[in-house]
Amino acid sequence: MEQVKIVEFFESVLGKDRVVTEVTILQEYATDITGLRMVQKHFGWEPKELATCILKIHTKEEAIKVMEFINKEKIVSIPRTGGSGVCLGLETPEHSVVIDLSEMNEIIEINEENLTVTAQSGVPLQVLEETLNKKGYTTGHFPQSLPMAQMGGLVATRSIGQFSTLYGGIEDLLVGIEGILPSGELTKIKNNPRKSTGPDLRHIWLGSEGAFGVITEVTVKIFKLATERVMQAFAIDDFSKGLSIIKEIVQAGWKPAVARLHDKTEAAESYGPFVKENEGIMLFLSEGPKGFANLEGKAVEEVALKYGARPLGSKPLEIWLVHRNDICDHLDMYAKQGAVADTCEISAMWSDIGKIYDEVIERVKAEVSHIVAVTGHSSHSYMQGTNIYFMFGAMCAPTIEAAQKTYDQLFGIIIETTLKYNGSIGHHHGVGRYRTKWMKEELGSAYPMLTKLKHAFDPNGIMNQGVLIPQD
């Protein structure tokens, strides 16, 4: 169908003002926030595919119309709702539409009996959290792109929050979800605290990109507001042993909120007054009912000092509460001074997470010219493994292409190193259209799962072409 004629039933199901094909906006949606596009912008970089039009949906019942109608014509579509992806997860093929959620925003009920919230996929959590924060309650998520972020969005991409170790990440804290297929049908799955019915089914709406239909609607675990928190930060000399206090406190069954472990680079930086040279900087925060926070507290300060950690006091933990979201900030500087600059996160057992941060640092500085800085902490723990939070710049000659190969070879290596060790490739910022062509490598004999469920609820592969799976 001629692209005028799509415009057209698109206004007439939305109306004209909620049909965007205005050029510089259709630019603006074309990608998202990744420190390779940012750099790239900077040399020049203009996106070559603009999508058609951008729909903006206030309701389900347009939502249904729309997808039966991209299905039917076969239009690729890329659902949207915050835009803070960081894996060109947003990118626009040339003769998309993009469906944005953002303006379904209403926040349906705030259950205290269940302590659960329902809220439509474009509701900010920002907002929820404010709202929900004036009743005593949290939901206990607080990823970086918070100020950012809507709903929809961190189911679609399997997010998690910087309390996670104590909430859990966003599978944990879903109850109930409603979405709609590319063919138009409503999928809904009602609230329960547990089930054993088949397969979880909301997992399939969870890190799915977009791949197999849009969010419209999800219900989520709330918490009553802690009435008592203990904070206290600690220097500790070795990165390894930071990493055992850490898998000693959780294997123990310990959960502080906040336990988080920056390298001595990223220490210098940020915690510069507060350590010495070639020191380390550990993180606490345990928050909860009284008297727990305490206890929780004790017993993690029990183990650091085990390890020989120096206590520093709660002062580097009020500073990181205030600047924690600040890394989009520190990206755009790199970019203004011609730096690549990027993080990818990985998540591994305990056996393998320090080769794997030993590995990808000494690599970094042995392979990659012109290299301003590569960091990494750990930030989300488990009983059986953590992550490590990557940071990295390097110069580069100031082309589009260069930025592109410079920015694959420090990628190359984290992913690489990760592979090597049987760790993941992605912790909590999803797969988008970046880290594609590594994803069979990374599920391995699953990988005809993922493509199957693709066919099966994608059968045109109309939804956002690209993510999860490398397009041919």
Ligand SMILES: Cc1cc2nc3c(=O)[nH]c(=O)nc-3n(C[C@H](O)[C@H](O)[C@H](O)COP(=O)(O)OP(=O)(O)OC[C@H]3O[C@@H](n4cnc5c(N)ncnc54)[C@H](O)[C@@H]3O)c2cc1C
The other form holds:
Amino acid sequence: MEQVKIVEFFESVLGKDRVVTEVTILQEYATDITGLRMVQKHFGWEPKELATCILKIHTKEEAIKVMEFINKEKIVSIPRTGGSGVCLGLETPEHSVVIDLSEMNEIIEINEENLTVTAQSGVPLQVLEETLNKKGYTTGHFPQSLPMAQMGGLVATRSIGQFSTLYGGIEDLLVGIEGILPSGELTKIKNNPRKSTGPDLRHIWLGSEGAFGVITEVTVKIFKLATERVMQAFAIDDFSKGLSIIKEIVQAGWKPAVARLHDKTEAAESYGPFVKENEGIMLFLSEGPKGFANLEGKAVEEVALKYGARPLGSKPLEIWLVHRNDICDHLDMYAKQGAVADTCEISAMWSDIGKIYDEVIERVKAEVSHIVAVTGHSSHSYMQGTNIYFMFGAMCAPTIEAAQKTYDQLFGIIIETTLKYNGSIGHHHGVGRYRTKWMKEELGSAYPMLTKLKHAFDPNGIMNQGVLIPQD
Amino acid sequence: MTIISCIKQVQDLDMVLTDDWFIQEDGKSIDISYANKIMNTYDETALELMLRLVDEAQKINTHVITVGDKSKESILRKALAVGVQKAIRIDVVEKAEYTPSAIAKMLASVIEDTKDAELVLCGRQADNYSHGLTGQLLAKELGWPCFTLVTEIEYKQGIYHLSRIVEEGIEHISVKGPIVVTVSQSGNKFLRMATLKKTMEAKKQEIKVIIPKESLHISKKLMKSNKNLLNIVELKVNKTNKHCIYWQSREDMSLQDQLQELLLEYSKNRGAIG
Ligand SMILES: Cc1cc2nc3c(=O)[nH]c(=O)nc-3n(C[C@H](O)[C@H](O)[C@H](O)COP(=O)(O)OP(=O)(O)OC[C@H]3O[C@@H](n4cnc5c(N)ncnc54)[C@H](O)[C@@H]3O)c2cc1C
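Having gone through the form predicted alone, I am curious about the other one (the form predicted in complex with this ligand); can you provide its structure?
Below: every chain and molecule of the assembly, starting with the one above.
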């Protein structure tokens, strides 16, 4: 079908105002905020391929009509909410359309009996959190992108928040969900505390990254605001000791909402006056009903001291709480200095995670000639293992190609090392288009399950084509 | 020809929590000891401008100077790591924060001893005490012209082309050295990053330590009063008086006109709102 005709159809459904075709806006929507693109933009990168239009959806009825049409006409579509993705998941192939759900942003119900909130896909997490706080509740979900991310995107990327040890990731928070398949079928998974009625279908949406359809509405758990908080920090002279401390705490059954171990480079950079040379820093925050936080705080302290950690009081936590999302205000800070900078978060079992950290740091320093810094922290821990959030910055010749090469080299080292130790190549940012090249290795013999799912839900291969599964 | 950047270590005030901006019991100090020690941000910009001049014309020597004890050397090493050739520390153990005139004298004595110094850059002010004086006092000591609030420097055939911010906009000046400029911030002038290799190398590089001449040293008397915060009797936190105006849509006037009227009223009667 001709592009003009396509646009005309969408205008007939949404009205002219909500079908955006302005080139400058299409350019803005042509990518997400992956570190690679930010530095490439600084070197003159411009999107070669633009969507035909952006559809500002307001109702599920509109979304159904749109989905039926794109499926019939086989138009590649990119669902989108907050736009804070970091794996090239929002890039727009030519002749695609962006299904923008950010204006579907109504908080439908706060249910104080069942402790749930139902919200449309485009509700910004920050708005939801502030609304709940006023009523004495919290989502318990605090990704660093809190000021940007929206509910649909959070579910679609299997996101996680900074208080995850206590509240869990989005997969632990999601109660029910509604979405539309490319066929136009509206599907609703009702709210239940638990069930045993076949596979948990919510997991099709969790981490779907727009590849199976669009999420229109989610119901997530809410929690009463904690009455007490205990915050404590420790300096630790060895990263592996820090890992052992966290392992011992969580395996004993404690769940300090925040349990972070920053390596010596991050400690010096962010908490310089607190730490001595070569010391890392650990941050713990316990919260809950009266009495709980103190009890847990004491247990945490006991383990930390047993390993020789040096108590630093609560100030580092206070600083972290205030500044933890500052980066959202200057996302292109490093790119503007011509640095290829980004983060890469992986996870592995306790038996392997330390090896991955050591090897990545060593390899990057040895192999990347213009490295500025490579650092890592563990920030989401489980009984069986933890994540490492690597941060890197490197200089390169000021060209788009050189940036790509440096970025690929850095990511390559982290992901190769992770796979070598059977870790997972993505702990919470998703796959997007960038990490697809490693997905066969990541999933191993389970890979066909993903391709079959994709085929079943999206037989025409139009939904966010190129994410999750590499395109031939 | 040699260009010199004067740099200062300060504490990262962005890190200080709102609740910690309170006056200690002595009535004269605020405890910000936990804030990271960084290079003053205006000095970083000045340093970047210096490095950009070198990018354009290779035959320029670059020096950085700071005043203070050994704990201040990290910023000198950072400067070496981003490509400055020589780092000098004027060894002063005492806290010299409140004495821009003494600092200017010490800097001047080192600069005077630098044979072919042509251009000296300072940040317009330091983040911590914001005196905004050192650069200008230094120019006075050296007897050189001083150009303040500079955002851009170009060097072509012996002439410095400066851009500086003035109330009316941007002023362009062409001038011969020697000159002192104080640098203000402008877009995309972040100090470049040092690679890890250069950072490691800079850790081993020599830093020239100069003991200031007795006559230039901050006097004992000054230091004594310095301890009690020079001339500061009391620090107070001013409560800002903010209020918010809600506009009702009016049939007789557009929002744009309402805003214009309000701004007009404000300019006539500064401070009445805001
Ligand atoms: C500074 C920064 C910090 C971050 N910190 C964290 C963190 O702490 N934890 C974390 O988990 N992530 C983090 N992220 C990553 C990102 O914020 C999350 O992935 C977030 O979940 C994306 O939400 P969004 O609304 O912005 O989605 P978008 O960026 O709009 O979309 C992300 C993906 O989801 C798909 N999608 C979006 N909406 C829908 C929908 N309604 N239906 C179907 N598919 C949809 C898109 O097609 C895309 O593939 C961070 C990102 C930045 C830039």
